[in-house]
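First, one chain by itself in structure tokens, the form predicted on its own.
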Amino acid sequence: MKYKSQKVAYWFFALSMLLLTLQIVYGFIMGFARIGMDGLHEFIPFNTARAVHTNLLVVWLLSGFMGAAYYIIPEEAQRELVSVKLAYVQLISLALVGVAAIVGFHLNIWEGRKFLEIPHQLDYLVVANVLLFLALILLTLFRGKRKTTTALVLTMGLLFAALLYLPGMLPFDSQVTDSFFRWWVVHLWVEGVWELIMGGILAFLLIKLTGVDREVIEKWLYVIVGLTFLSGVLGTGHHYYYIGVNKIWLVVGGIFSALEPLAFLAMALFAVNMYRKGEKKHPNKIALFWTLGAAIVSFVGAGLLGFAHTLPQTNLYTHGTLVTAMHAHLAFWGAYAMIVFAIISYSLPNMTGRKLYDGARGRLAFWTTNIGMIGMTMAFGVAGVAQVYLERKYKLDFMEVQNEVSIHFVVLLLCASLFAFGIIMYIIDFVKHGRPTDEALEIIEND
């Protein structure tokens, strides 16, 4: 059955997309800045822009998320969000979150920790925003007339997301304490609980979209929660080698790091597994197709590629260099962005009536977006090593090794530029689905 209260989604996916364009641009910035092309500079300097490109990321990823819990949770409950109009204050004041942060940016109103750069007043904001989500959302759950495990595993993973953010609102001195803690809201959301929340909607989008029995899928979720949090929690080790700690963290840091790719590596064998055993042939191809790319590319990502350089012995060489960057960009977009665009890509016609997932538009969005990350991922990954090389190995100067690896940054402008032309294609897409409509929402469908 589905709810006309699922509609609040459509527009948490529209900032989402609107926040994700922003990104790009930005993206593009940084991309001209380091091959000279800096025109911008006096309004938008390099490390302005990194902080907005990266804040922006965490904010449409996190309005993806909601979206998709408002059209997930009133599904698997069986009953209507208990409060559409709150569902719309907490979307507009999360707009304003990302709004005013990228302004503070840009008036240098910010804090001076990496990826925790929002200006510390908004803290409050962001506080109230996800407390009043989540009380609609646990609300709805428990006065529901079902209560599935998919549905707690997505809910537990928003959860526990807000808890995490606090640490990250205490004051600290000592830069070594102040860091220890930055990374449990950092670490632990983008490979802790973050991949409850990828779970919880990959099962979801697997039941809706393979016909597989809702226990067997189901089953599977509870091998990756326990993978989760047995490599997440002791692996943000890896990030506490250098920062003055206890020399055991090379040891749990190491031994952790190692087993992260497994719950990424379940995720995959999960997602295809569940696709040969499926009978149903659902027509949304499209939506089918973001679902298993998700899975396998995030195991490519953020599994394979961050074991390559998290072990204390190669991260000694690696850390703070662009083979960082490497890994994040693929290992976000497999891991998040690729399942935010499928339950977008499953929900869009539910929502609006229109069936338009078998247009040649789409498949060519699919495409070209994940060759072009592929390609700004080796180019990412050809300029580390160079960088990891003569600036580790060869002490060279690090100016002067940014401006030799600098010819790697067009050919990862060149992908980059497919990448946003995909990106183009899904959002016209996406436009020409139109508004959701309570009629459509009124089909009703074998569960």
Second form
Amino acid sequence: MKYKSQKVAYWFFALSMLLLTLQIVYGFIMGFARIGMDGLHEFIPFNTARAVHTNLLVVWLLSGFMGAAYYIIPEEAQRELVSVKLAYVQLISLALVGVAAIVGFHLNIWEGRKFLEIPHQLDYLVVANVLLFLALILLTLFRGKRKTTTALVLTMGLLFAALLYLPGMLPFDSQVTDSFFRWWVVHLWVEGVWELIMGGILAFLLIKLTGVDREVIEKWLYVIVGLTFLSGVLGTGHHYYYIGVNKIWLVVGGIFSALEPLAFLAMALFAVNMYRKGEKKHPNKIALFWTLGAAIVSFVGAGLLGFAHTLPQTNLYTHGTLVTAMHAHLAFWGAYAMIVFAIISYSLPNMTGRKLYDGARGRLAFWTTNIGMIGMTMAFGVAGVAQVYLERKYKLDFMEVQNEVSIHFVVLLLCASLFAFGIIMYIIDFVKHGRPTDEALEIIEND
Amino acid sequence: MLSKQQARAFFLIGTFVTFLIFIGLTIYSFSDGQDQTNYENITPQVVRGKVIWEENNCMGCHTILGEGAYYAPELTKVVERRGEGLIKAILMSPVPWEPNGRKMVAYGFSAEEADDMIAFFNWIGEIDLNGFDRIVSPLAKDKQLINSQTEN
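Return the structure block for the form predicted in complex with the partner chain; the form predicted on its own was the one displayed.
Shown next: the complete complex, the earlier chain at its head.
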């Protein structure tokens, strides 16, 4: 840590960990409901648990990205954050908006549009919150001593993410038009601008951890984000195959979304090659685990598993089945959760001055979460493929099929328990680091 | 070997061009003559049905047009499969509908609200889904086959 104001990041990361814990609790509620244990139905029906689960994911990842930006931007721009006080205001308002939305979901107050369930009134608060965040980041960047590619790509990702929230706020009478523009937000976030954020964080971590020349890393960063947009923007078409719009999307979406794994492959090769090339042996090995892990698991989860059902011929049968949940879990884990874990693991010792990166607990957390999540992905995959054959090929009734595949949800719950154990280990490590302190400024030799 | 300037140019030009094509295709998809949804059939009743659909987050369990949460059945063409009577009964039921032990929230809608939902489902059921409607609703497909055979 080189600047006092970077400490703000700690509290965003702490909020992330808190919301992630809650997200997992609601995941378990859904898992148990799927095997017939839905004792909470009256208070937390499945649709509530589901809205809470996915919205908490978005909020804790955003909180992690914001924390990453508050940590990275001052260091890249070489100056203190323009206002620490306003950053705390932004943190508290983010937490309040999140809590209000979650409470509302339990009281049947929501918009009922997949992933964008936050009601309209709160949307304006989200916009205000994000504008404040962007103002702080942009002012810091432009008043800073230098504007690095890493900082620009990260900021551009955050700025576009904010802009792309707007199409989701437009009202439409047609379910089809509504769905069409909903994907402008959801797809262009996760398969577009969020990858810019991920790329920016990844580049920062690789520069710090491997010691490879910034110019080399940032050149490849441009290539990767270039590939992301080249494939991902028109790849949005894979959501438009079967929702009632023109057949042209079958061709455009099919071709370009099939190219989407290239960006993730490039990211994985890039990270591994920079690690091999690097001469600096940074002592924070656990941050390196998460960094390389994010690049590799995102290629498998987002790239390969996405490709598995993105062609129109396959998607005709898998659209609207558990196959989607299979891809979504490993994709979000690899691409976004793991990169947030990476920046936390890297920055925490620097902010608190406690270098706890040799402990067994950190490695245990890395391996158990990953093995648990891969197991969950496989359980969803087997259930999904069975569902496709039984329901769509053999035309069995929906609930008959659900009963047939419920055994896979027992496996899912077991793997989820392993995953949750790993998360607990990670959070114990987080807590053991203690609070951030200005004294950590003096220990900068390994930053 | 690629320079940083060239890499940046690749990123900026690639992004700009694909965004332009994307916007162009979007405009094309919503231009006259490309509508596959029978847009003119969206009556105020259909819109009321959509509002009920959203206010109760039906997508949080069901899927429609293949989009939703995979916990409860797909509702595209549901009227053809189940008939209006059963759907209305489920929507108006004061106790949770519980097929095979999986509970639906008991919404206890009024008859008028249930009719709005039916209107919404009927409009959804007529959309040309590029072939997905036949995959997702085999019963509707069988019915069509029987109808065409009896006509012959």
